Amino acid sequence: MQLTFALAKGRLAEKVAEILTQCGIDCSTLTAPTRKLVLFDKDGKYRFIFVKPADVPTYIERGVADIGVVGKDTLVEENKDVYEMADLKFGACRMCVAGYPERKNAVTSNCLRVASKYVNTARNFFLTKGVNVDIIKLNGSVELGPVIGLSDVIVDIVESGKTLEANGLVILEEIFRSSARLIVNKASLKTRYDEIMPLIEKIKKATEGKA
């Protein structure tokens, strides 16, 4: 029976293919141009399904896939019942509160308007501070929120910070650091432990020493 990986297409899948290749798995099919949503390694031992990044934890929790790779930001936001097994040390970014410099003190004020696609993360963060917030869900260009007055601040992932800078915004507070994480279905780990754990150990070894 094949082990099934849930992945998001693009750079993430390419990085996973590199890591699995170091583990002795021929994943050349993962990097070849195709519109197929289900692929297999050369030996047919592993099946790869391609889903939206935000859906990876759901596929793992539901047992449709055994193993998945997803950003910590998505893992925190979706809050699914899965095991987080390893930090793959790529896709590094930070989950931050950002806005205009003069809004620095607003992070702890009440009735704060917060624009974000990470609505659960934003709500939970401000809840721990005892701050009452109005969460405005946006799916793209959240930086526009403070610029046009839709929100006081935003909660979003920050990589280089260049988009913030270009729009006159700064990081007001860092919530947590994110990178790609290896996650596993709880039942799969129990019933297929002898298959999954050796692979996880190989993956961990392949990512040792990486920033």
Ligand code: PRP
The other form holds:
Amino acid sequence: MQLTFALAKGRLAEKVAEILTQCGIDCSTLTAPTRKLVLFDKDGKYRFIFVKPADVPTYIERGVADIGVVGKDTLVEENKDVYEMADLKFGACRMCVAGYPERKNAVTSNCLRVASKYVNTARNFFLTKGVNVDIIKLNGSVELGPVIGLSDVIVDIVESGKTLEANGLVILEEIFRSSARLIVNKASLKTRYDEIMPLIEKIKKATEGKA
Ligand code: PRP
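Could the form predicted together with the named molecule be given as well, to go with the form predicted alone?
In what comes next, the whole complex appears, and the chain from above leads the way.
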């Protein structure tokens, strides 16, 4: 049975294909245009499944995939029972509270309306601050929240900062720094240790010094 990788469609997938190629895995199939959700490397040693980024930890926790690559932002938000094996350094971004500059003190004021895709992260952050919040779940274009008056602030990832800037918003507080993480199913690591560990070492080496 092949080792199964769960890969997030989108931002991280291409980068992962590049790294695996450096590790000697011929995964040219991953970069060719296709709508298939299950692919194999050329040698048929690895199976790749393409899932929504937020679902990667679920597939790994449930053991239907052995290894996955996912942003720390998603890992924190989903809070699944998996091993985080390595920080791959790429896909760097910051989880932040953002809003209009005049909201600078809003983080400590009471009953704040917070729009976010990361509802658990947002809830936990404000809980530790002792701030009452009304969390509004959005699935994208979160920056619209303050602009259109849906929310006072947002909790979202900031990469280049261009989306905030284009919408007149600023970072009010950084919650944590995120980057791509290699995660592994707990049982797989025990039962397939001799296959998984060397691969993880190779992946770590391939990503060293690359941000
Ligand atoms: C993410 C995030 C911000 C943006 C930040 O959205 O939610 O909106 O990227 O990037 P920047 O700091 O480089 O501008 P994404 O592109 O994933 O789309 P979404 O709005 O559909 O979530």
